Each structure stands twice: as structure tokens, then as C-alpha cells.
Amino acid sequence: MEYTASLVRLKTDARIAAMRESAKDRRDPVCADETLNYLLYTVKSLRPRRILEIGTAEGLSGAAMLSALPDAVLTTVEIDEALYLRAKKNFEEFGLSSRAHCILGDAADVLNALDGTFDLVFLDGPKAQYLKYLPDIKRLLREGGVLFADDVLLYGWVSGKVPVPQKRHSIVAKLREYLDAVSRDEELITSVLDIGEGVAVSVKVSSK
């Protein structure tokens, strides 16, 4: 049988799945089913205890994140209010506001003004903003801790099997800016993956 995208099964709670199916209905922002599959596998798998999100949208991913581990918790960050107090409602109606940390702002700023280490970053913000984290995350990451970008691909368009359009050549050319830099940094193993809108995984393996 050939595989498509539509036999994924989201192996998330029930309500999350649900919200999920409306904010799609509504065009709001939601990773695809199998990219959020994959990053619940990343985090089974790392259990991370201090996770960052850049990009917090209705904090759906987020809640899924802290759902699969009681004990983690989350940093996230969101740039737009009426998202951000969406998020921080579905948080508190999932009984998750005391570990989700919700911070409102451009995440250029809020980075920088960060300190400690974190286990994981999902990196799910303005994609063309991607490269310009860069260094703030990898400060901010721990070794041995992972860096999970999401949208990489985009349409097809990154990685040239669908022509990009014209008005889409700018955020195209940064995310391409964005993988070569994963790719070739030294510091990080990067494995990009055409799962959703394509992922970019990297491990940091040493501190410099």
C-alpha cells in the first residue's frame, strides 16, 4: 500500500487532536499531523526537562509537548497578542499553566535576553527569522540537546521540487540560508526530513 500523509494517526490527547482539526478549519497556524507525530517521538525519545518553542500559535503544539511529559517544562514564545492569550487559555483549560512559561514578543529580542540551557527547541516561528536565531539557540541549547525546525521545506518550494513563487522568493532563499548553515556548522549533526512541510533535526554535539 502506498503511504500518503492522510493514514497518520495522531497519537496525542483527544481534546488537543480535536482543537487542532478547528484552528485547520480556520487556517490558524498547526504543524502538520506527522511533523507533530515526529516531534512527540523526539521528545519520548530525549526527554527533555526544559523545552523552548519559538512560535507559540494556539500553544497546541506545546500542550501536546508537556502532555507526553509531566514532567517538562516550557518556554514559549509568540509575537502575536491574540495568539499568545489564545495559548495561554488553552493552557490553563489543559490544567498546564504552571509549566508553560507564555512570553509575548519577537523572539530576536526575547533570545537574547535568555539564559540557561535548554533540552529542546522547537523552532516553529517567521520562517525567514530562522538564521537570525541561529546563534541566541545554539547558545541556549545544551549538548547533547536538540534543535527541531520546522517548515523547511515549505510547499516544495526549498527544496525545488515546486517552483517557488514570486512573491516567495525571499523566505525561500533564507530558509535555504538557514539549512546550509545547520548543514555545514560544526557544532550540529543535522538530519532535514521530508515529514510535513519538511523538518530540519540537529543535534548539538559539542560546546566551542
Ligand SMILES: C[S@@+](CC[C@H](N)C(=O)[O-])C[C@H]1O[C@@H](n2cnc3c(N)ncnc32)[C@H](O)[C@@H]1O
The other form holds:
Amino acid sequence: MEYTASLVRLKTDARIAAMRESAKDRRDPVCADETLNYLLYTVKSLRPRRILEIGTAEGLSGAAMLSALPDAVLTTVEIDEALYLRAKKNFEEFGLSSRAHCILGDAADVLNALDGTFDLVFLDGPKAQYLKYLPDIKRLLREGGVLFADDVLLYGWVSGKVPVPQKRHSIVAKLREYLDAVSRDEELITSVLDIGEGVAVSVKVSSK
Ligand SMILES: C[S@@+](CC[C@H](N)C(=O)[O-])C[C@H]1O[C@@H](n2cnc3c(N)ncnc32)[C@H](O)[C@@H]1O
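Please could you give me the other form, the form predicted in complex with this ligand, since above is the form predicted alone?
The complete assembly is shown below, putting the previous chain first.
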């Protein structure tokens, strides 16, 4: 672990911190402490009212965002039924059910069929699909809205800091394509940050 990452202390509700620890013990997917802190910093600064999340897992990042924002509502998509059900139960236990709209399905189909406008999109689903989701995410994001994509540097493989294992070339190529696309996009201003496994923050601006 790098020196800076080892200094990070997660600043969230004690119950959420405890749930994260048990999820990590079970090796269930959760974002890094550093990433969650930065996500919470982002939502507390921007105060989005409508949030879209791709990749609910058991609802920890969703619950953390909703607990930080009493006026926000979350739409969150998960493909794995067992995780979707666990997330629904967790939102219920946190008293957040009325503000958490959980959708079971493949994000590609769900995004395609989704309407409305979101202030913030937390993209934390299958990494190889980020680029495929981009047109729908841009359609759903309001002007001035923020797209927060996690795991874009993936263990330093994407930046080239760490050699890419043979089996991972395809996912790394897809993430590089995603970073290239959001960086070149006339309607997005993107920063790539070396936080956790890498975060790309894109703000949607007018193309004119
Ligand atoms: C990194 S985890 C999400 C972690 C969660 N956001 C958190 O921090 O607590 C990624 C999730 O995306 C889900 N996923 C994978 N492929 C998907 C797809 N095609 N559509 C929707 N969800 C998918 C996985 O089942 C997994 O739960």
C-alpha cells in the first residue's frame, strides 16, 4: 500500500463503516476508503439531488451518499440478484428505502431505457463497459452535472505504472479507450485522479 493511501481514514457514519468492514471480510465488492472519502467530499460539496449509480453491490456507497445528503434520491442498478436483494435490505435497515430506487438488471439495458436528469452519476459497474455506457450517461446527466467513474487506473495498469498481466490487456485497453473518450469529449471537462484504483471526474459543460 502506498504511503498516502495508508494515511486515509474513512469519514462516514459508524454503521456504514462497520458494514464496509464486514463486506470487505466477505470479499464483497466495495470501493476503496480513499475513493469513498473523495466521493463523499464530492457529494457534500456539490449537493446533488438526483444521483444515478451503476453497480450497487450491497448498497454501501449508495447508503453513504444518501446518509450525507438528506434531500437526495438515488437510482442504483445491479445485475446480481443476491446483491440487489441485500442492498434493498441494507437501505431498509438504514431507513433510506424511500430515497433509494434499486433496479435489478444489466446496466446497458437499464440506462438505455432510463429517462430523467441526474446531477451526479457514480459509475462503478463493469469496467470494460464504461465506454459503452457513456452516450446514455451523457444524455441522462444535466449540464453542470458530474460523472464520477471509479477504478479507471486499475492497480496502476492503465497508467502503465505497473506492468499489465497477460489476462488483463483487454480490460486495460477498454479503460484507456474510456479515458481517451472522456478527455477528448467537447462536452466534458475531465480530471483523472490517482485516488484508490483511480477516479475520473468529468463535468458536463455546454459544447457551444
Ligand atoms: C465495484 S462493485 C460496486 C460497489 C459499490 N458501488 C460500493 O462501493 O459499495 C461493482 C458492481 O457492479 C455489478 N455489475 C457487474 N456487471 C454489471 C452490469 N452489467 N450491470 C449492472 N451491474 C453490474 C457487480 O455485480 C458489482 O456488484
